[in-house]
Amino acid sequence: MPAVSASAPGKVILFGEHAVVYGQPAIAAPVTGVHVKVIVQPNPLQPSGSIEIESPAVNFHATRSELPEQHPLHILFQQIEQTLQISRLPAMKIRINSTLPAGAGMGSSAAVSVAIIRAITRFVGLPVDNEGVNRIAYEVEKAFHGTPSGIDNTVITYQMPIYYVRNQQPQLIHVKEPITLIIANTGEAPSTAEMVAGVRQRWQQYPQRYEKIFRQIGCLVESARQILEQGSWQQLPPLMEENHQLLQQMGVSSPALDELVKSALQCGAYGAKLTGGGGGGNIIALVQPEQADQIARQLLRQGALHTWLTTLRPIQEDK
């Protein structure tokens, strides 16, 4: 068997984080400027089922036999075997290379899963379609995050802007005009699982208050989808501001996130909000393309650890 590789992008949530866990819609988009690449090669000197995993970016090296049963990678290999209906995968070496920051709300765990699933299934000659990849990746996300919404694995699997409602088929969003975003990282790496669990605890304690917030966010998502598809992006900034304020009320923002949002607006961004699980991680800022580099540099000077640019494009521009 020859070596096989596969890659997967990062993602950002544009609107709807956290509320999506409670049945509300969300909008997310892939970030192709960062990615996970997985290389699978045969390891003929080892017995069937032997898997060696190496990820230099996080200084990780282990064999499958060394992984605890509840480790996400152990679950991933089991899920692949069950899906392919094989008793054991062939002996292999897996190398994971990533430019995606861990714990920054950009879907690093889902990207790793999707890239591994695609690489392994191609390696054994039994590639899995998007629906199968997404299903396996969601099972692994449960091991990473407890009660994930499913949006990370979905947008990364399909690699396109999507309108997403939990337990429903994702819908492609046809962006009418290019939209340029800066993603800026606070340097804090909170646990998504802990942030999700915190919201759940507060929702159980104050159900009426949180249900109202979730519904308000859901209405914002519906408005944002219409704006994206009509091309009137100038109407997005007030929605971003309101979504950020609702996330603050939900208790998932942080002083670093709030300061970075404020800085982005002062630097010339049209709109800005936190993205992802919160507690740290990233913000997104809506900018004019010609101002993007300048604003990104200013954000770095004002405390951002890293910045990335991404553009949502109409489908016809990618042809």
Ligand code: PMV
Given for the second form:
Amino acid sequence: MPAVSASAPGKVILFGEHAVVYGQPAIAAPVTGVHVKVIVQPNPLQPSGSIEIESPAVNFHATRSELPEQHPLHILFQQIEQTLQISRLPAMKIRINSTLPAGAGMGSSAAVSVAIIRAITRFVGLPVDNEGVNRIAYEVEKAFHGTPSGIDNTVITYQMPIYYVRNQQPQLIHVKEPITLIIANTGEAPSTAEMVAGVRQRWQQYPQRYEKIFRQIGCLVESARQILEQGSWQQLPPLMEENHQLLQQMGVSSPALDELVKSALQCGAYGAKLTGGGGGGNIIALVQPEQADQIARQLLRQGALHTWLTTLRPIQEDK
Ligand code: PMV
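Output the form predicted in complex with the ligand next; the form predicted alone has already been displayed.
Full assembly next; the chain just shown is listed first.
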């Protein structure tokens, strides 16, 4: 069996984080400038079922047998075997290379899962379709994050902007015009699982207040979808502002995120909001392409630890 590789992009949530866990829609897009690449090679000297995994970027090296049963990679290998209906995968070595920052809300866990699933299933000659890849990746996300909505694994599997409602087939969004975004990181690395658990606790304490916020977010996501598909990007900033305020009310923003949103707007971004789990982590800022580099540099000067640029592009129809 020859070596096989597969890669998966990062992701960013445009609208609807947190409320999506409670059945409201959300919109996410792939970030193709960063990716996880997985290479699978045969390991003929080892017995079948033996898997060696190394990820130099995070200094991780392990064999399958060393992993505890609840380890996401253990669950991943089991799920692949179940899906392919084979009792043991052949012996292999897996190398994970990533330009995707871990813990920065760009979906690194889902990207690792998706790339491994694609690489292994191709390696054994039994490739799985998007739906199958997504189903396995979701099981693994549960092991990573507790009660994820499934949006990360879905957008990373389909590699297209999506409108997503939990437990429903994703709907692909075809943007009408290019949308240029800066993603800027505060440097903190909060745990999404803890942020999601915090919202759950407050929702249980104040159900009416939280459900109203979730519904308001759901409504603005519907408007955002229409604008992305049919309108003009100039209509998005008020929705970004409203979404950020509702996330603040939910208690998932942080002083650093609020500062970065403010700085982005002062530097000339048209709209900005936190993205993902919050508590720190990333914001997105909607900018004009010609100003993107300059605004990104200014954000770095004003405290952002890192910035990435990503563009959602209309699909070119064949003439
Ligand atoms: O922190 P991130 O970017 O992985 O995003 C989490 C998104 C949430 O809506 C907060 C949780 C979820 O599972 O959808």
